[in-house]
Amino acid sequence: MKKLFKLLVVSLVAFALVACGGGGTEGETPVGEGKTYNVGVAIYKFDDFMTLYQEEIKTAFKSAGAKDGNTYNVDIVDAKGDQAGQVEQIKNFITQDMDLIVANLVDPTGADVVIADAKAADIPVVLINREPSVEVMSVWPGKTTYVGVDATQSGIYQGEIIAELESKGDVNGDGTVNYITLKGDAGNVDAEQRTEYSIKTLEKSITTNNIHGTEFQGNWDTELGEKHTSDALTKYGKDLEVVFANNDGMAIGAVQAIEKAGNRTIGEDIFVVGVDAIADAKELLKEGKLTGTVLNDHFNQAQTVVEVAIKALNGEELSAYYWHDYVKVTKVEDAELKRAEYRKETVEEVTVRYAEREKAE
């Protein structure tokens, strides 16, 4: 019925404009030869990464509009980090019979409900940025996808960043990197794989020691960032040689923390790594304030997300995985943004590699 009622709108349209003598110009998309499709985006928090994703998957839905002729309304909205309200969101999407959903998730482990209720509603879905479990990916094939990148890869990157130094992060030079993590919220895939696989690559150059015990949990924010580095610096001093930030946000709150003690000079006897590459980031990059940070490749994903709901919504099968690469960022240039290809899986290739990663551990 949704699909019908569109069809008699565009032909009143379409119809009235012939009766006026209307009509598109040479080279463009004559008025109502397009189709109109209703998008909601669901964030789970417009943070300063988020709040880039978003406006470029507005600017790409606009730019596909003027390309195809079609119309493409897009409602995004801002779940402020409240799971309960995000659940909300995509219910009232649902009930206005929106074509389509992109949703990032507060809570990934929810993803398969979302799943259900838009299938029931026969509506695709494109999961972002917060990666929902394998099993997930199984429950509407063809219909569901998630586009993204692979956190180890972040992780892995920031290892790197501290093991290319000279010192390696070992600032004191006792053979051991004293380190601390500022950690996003608990559970999420995210900040559980860069927490991970940040030491454990670090640890293939040099021993590591978590001088803290535990993780700081930082929930993605600079103020929390800041205050937890302070508290750090204030018990650990100049035993603390590197801060590993789950992403660029805490990450500059520990520059910050760092600033305002005034006795420590990063990339001299401290240092301090992010994920993101946020206009902040570059900046203290830079001044030689920031030791390095891994794009999260918003540009790349946005576009994608754009180009793989256009497929849904003219109908055709998505794969279960569309993935980018994140890129290690030591100098601003490393960051430019740029359109690179993506990768596709399904949910069997998934698994399997996976399992091999969990092997090789």
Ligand code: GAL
Second form
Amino acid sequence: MKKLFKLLVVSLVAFALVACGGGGTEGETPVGEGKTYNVGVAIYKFDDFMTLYQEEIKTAFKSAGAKDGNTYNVDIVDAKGDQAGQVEQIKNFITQDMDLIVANLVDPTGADVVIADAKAADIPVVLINREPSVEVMSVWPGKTTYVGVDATQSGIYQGEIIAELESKGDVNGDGTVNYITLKGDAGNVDAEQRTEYSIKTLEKSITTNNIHGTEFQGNWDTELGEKHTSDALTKYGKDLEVVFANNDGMAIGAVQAIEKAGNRTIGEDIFVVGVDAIADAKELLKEGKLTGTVLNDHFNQAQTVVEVAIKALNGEELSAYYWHDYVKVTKVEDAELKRAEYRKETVEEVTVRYAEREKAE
Ligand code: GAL
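What would the structure be for the form predicted in complex with the named molecule, given that what you showed me was the form predicted on its own?
The next block holds the full complex; its first chain is the one shown before.
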């Protein structure tokens, strides 16, 4: 009812503007329906990558409005990693009767509750970045979707980057790669899959040895990445051959630690690989101080978020999943941002694919 009222007011204002000759010159203003939509975007934390991603979402809504003549008021909030705080932010969006919610959940295990609340208020939800469990996607089919990239792919690319080196990462030629992994948040799908698949992939070419035994918890953070790498260098010295970082933030920390230690040369006797392809990582890559990274395509993900959000705002049914690809990056040009098609998948298709993946292991 409230939405209907909002629509009426907007239409009346649009009519008044046209009647007063307030519209732009033909050709300048897009031909559109002139509706106003309010979109709430809840971000888990404005870390390096999510800062890029949310900016791209803002830009994409703006250009969509310029094209279709609608106004998209986008309210983006930063939960600063605090789950309880984010629950409040999302409740607020619901109280404000937002037309759609984009959610990058601090804790994706709570996605079912978020969706149930949104469903009760008839507000579609686009989940991003932190993939929830498949079951969650069946809570409100057609009105809930996940736009993302398959985390296993990023791990595979990281493993391939090292496997494709002449030494395969085996600097001392003893037939084994000694590595550490700098991990993102515990339980985070991206962190788990990148950790697992980078090594599984490298192991197809050469034996590996995690010289730390358990991974270092770096929480996507540069300072922690630096600290853990510095500790590892002190403890294992020249034995440490590869640093797998679940993201560029921590990879950059690793590079800083190696440079401070001063007795190793990245690209010669030690290798560092990250994920995201943020600007600072690309810079290091250019300078030869980073072995490689994987583009976590924020551009295409954001474009698709906006495209599917608009579908939902138009009352269209959404597919459960919209996927993009990661891109292997060993030189800056590999990370070029260009619009790519998404792939749609249903809950059933994803369930089968994941089961097959598990069986293959
Ligand atoms: C990952 C990204 C990380 C971090 C994380 C947050 O996809 O690579 O840098 O932003 O998402 O969930």
